[in-house]
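Presented as structure tokens, the chain that follows is alone, the form predicted alone.
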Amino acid sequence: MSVNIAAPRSQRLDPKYVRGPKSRGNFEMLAWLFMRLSGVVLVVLIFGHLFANLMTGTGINALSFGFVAGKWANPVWQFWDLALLWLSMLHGTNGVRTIINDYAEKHATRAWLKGILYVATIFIVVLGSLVIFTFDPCVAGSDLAQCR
């Protein structure tokens, strides 16, 4: 059993999607080049992150709650893991734009498919933000001079 899959289809050409010269402005191309300059940086901020987590120290085993706590008490880091959050969210969620824009033939499918996306990236976002500004070490029953 074989699946066929529709090759994307090139708005310009299609009588659809022509609305004017103007509609679109430079969104498009805008998307385009944030993809490849966020990829790059994600390059960077990811090999960072595997770096500190699992090549210094003692490893993979250093990992625990602990560890977490000992690194975002570091703004440094906090700022670092909200980088790579935030960029790869809109990376990712540009990246599914664009098959949604493809591939979905209706506009009230394009329509309900992107507002599920940005709903759910606008969530994550926040709720993993929330987490690195709020996170606090000392848990509920633990030793509450150790923390203040």
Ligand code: HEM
The other form holds:
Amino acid sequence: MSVNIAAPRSQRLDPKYVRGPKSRGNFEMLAWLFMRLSGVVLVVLIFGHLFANLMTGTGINALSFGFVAGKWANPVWQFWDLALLWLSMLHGTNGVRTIINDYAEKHATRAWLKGILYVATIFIVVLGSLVIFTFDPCVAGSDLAQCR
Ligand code: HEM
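And the form predicted together with the named molecule, for comparison with the form predicted alone?
Below: every chain and molecule of the assembly, starting with the one above.
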């Protein structure tokens, strides 16, 4: 049985829109470039993250609340994780935006899906950034050495 997925039909590829009143200058070209550049940086950030968490010390057995507290006591890891959060979210959001533009046929459907996508992205980026910079290892009940 062969599966037939309709060919994508991005507005941006339709000559009628490319130079029309809705043209958005270089935005799509910059977005295309961003996917490649952020992809390269993500490889470094992701493998650095996996190496530090799984290959050093006792590996996966070391992962705990205290391990995270220890990492986020160091500003290098705070900014590493912040960069990972922001880049992966912007990369993933832009990728899903492209898929929505390619496959959602009605204007209203496209607008709704992208609206939900952007709200979810802002929520996760803001919440994640707040967690990284307001994280307090000494919550009630914590028995970490530095809290005693
Ligand atoms: C190892 C790191 C990664 C690399 C090297 C990478 C690379 C890429 C590249 C080059 C594209 C563009 C493909 C195209 O235009 O045809 C892409 C698309 C995409 N990426 Fe990534 N990516 C990485 C990680 C991620 C992560 C962490 C996410 C999710 C948060 C993600 C989600 C997406 C999505 C949704 C698309 C759009 C797919 C499509 O257009 O069919 N990627 N990626």
